[in-house]
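Only one chain is shown below, in structure tokens, and it's the form predicted alone.
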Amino acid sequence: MKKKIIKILNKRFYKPISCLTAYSSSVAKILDGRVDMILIGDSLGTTLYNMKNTQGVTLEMMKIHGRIVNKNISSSVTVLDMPYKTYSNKSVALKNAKKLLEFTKVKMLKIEVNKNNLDVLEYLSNKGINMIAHIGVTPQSFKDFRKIKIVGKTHKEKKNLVNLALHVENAGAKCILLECISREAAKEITSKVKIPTIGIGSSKFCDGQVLVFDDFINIDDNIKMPRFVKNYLNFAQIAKKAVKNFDNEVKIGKFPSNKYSYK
């Protein structure tokens, strides 16, 4: 597995890197091998906890999804959040990444960093652990969602993130995912860092690409979705469909039919 990560994350033989989030066994069964790494990411907070954003969320929680994830990956590279607090000292952090990677057996591990904690990332780092670095918009900054919204338009945005990029790939971090970031400030991070950039709301000239997986199969209809996710496929249509052809079939006796009984 660490060759696997060296491959995917050397520019040198580059290849855009695909990314999903996974939160379950059955997720992970069908992502594995399909995609380059899974992110075990705090937005199960907001996605299967219905809480209003991610500061809730917890390190058992992500220990307990981070190794049922992981039990069941054999081939993709797998990424775990540090929730929310976590980490918010080179002390803590390092206890607290050591009760993931002990417990989950995950790849990597993933904080949001700004120019503030710096110095915990390179900690880490220089602990030996794999880490990528979050920057632009960091959710775990929103208590409301709806406030979040693009960053590096101005050119002092774009500079800051510029030079922030910068100061994380210094400090060690193996990979940065940008979170909706300008296509200028993408493109220029992407061009002057040598780690690989991975983009969610953050333009084609990333080198890689992440979805939040329930977003991505669009399982809640009811959600408004950000700009930046494509749904490749209609589940909460396809499984209404279903739901109601099974209670047309147990109202009428259609089923369950000898087929599906016992003697």
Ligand code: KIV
Contents of the next structure:
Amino acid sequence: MKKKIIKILNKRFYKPISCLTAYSSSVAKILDGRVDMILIGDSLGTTLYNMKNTQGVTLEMMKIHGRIVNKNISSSVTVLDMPYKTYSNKSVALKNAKKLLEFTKVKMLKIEVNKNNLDVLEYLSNKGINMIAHIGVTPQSFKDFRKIKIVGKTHKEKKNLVNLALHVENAGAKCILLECISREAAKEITSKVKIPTIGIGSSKFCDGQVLVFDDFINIDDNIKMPRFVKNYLNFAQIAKKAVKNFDNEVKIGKFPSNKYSYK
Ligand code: KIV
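Okay, that was the form predicted alone. Show me the form predicted in complex with the ligand next.
To see the whole picture, the full complex is given below, headed by that same chain.
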């Protein structure tokens, strides 16, 4: 494992891990060196391509976005999602993982894990691939995102999640992403595993936090955001004002002035 990944993922030198998503070169340049990890998530299907869910995201899409983001990163650790149905069994998973790694050169891959595909995670890890396991709410299993709800609230759900996290660790994952997991379950998982946990909608009791960049800057203010999303910037509002200003300046002949014209 490369030094940088070892440093970030070492729980003994604990410093909470920060992670944001990026799908483009411009966002990659903004994030590089400012967060520990950059995730080229398959959330690009819903945020960028206006898909209803992430099931339509293809290997080609992840290859293209993964490569362009990774090319513009020199400091942060890059993580790429393996899309829906590209890791349905061990051999398919390895073939596709190699394609993604060779083409994009990202440092880590992430797959959505449940008790039925731990063998795939173990197989990829044993092949020397730095794997992140995504558990809890796993969006690739949902056609309808409205059906998504927090997990790990009941005793049984919590026990199952803790067990799954321990299996994931045994299978060789370097890190676990916890999505929409109750506070108590996230706390217990984080205290029981030796690898770091990164949460989204899973409370402060994780070793790190991830947000989708487009949500973080509120690029689309028509979408109702889940409770766990904090808007660090109101980009939609700022951009709309700027667009109005541009439209007005064009109409009154103020733009382009001499400053913005060639002689
Ligand atoms: O695809 C993605 O952006 C993700 C986040 C929800 C963490 O997996």
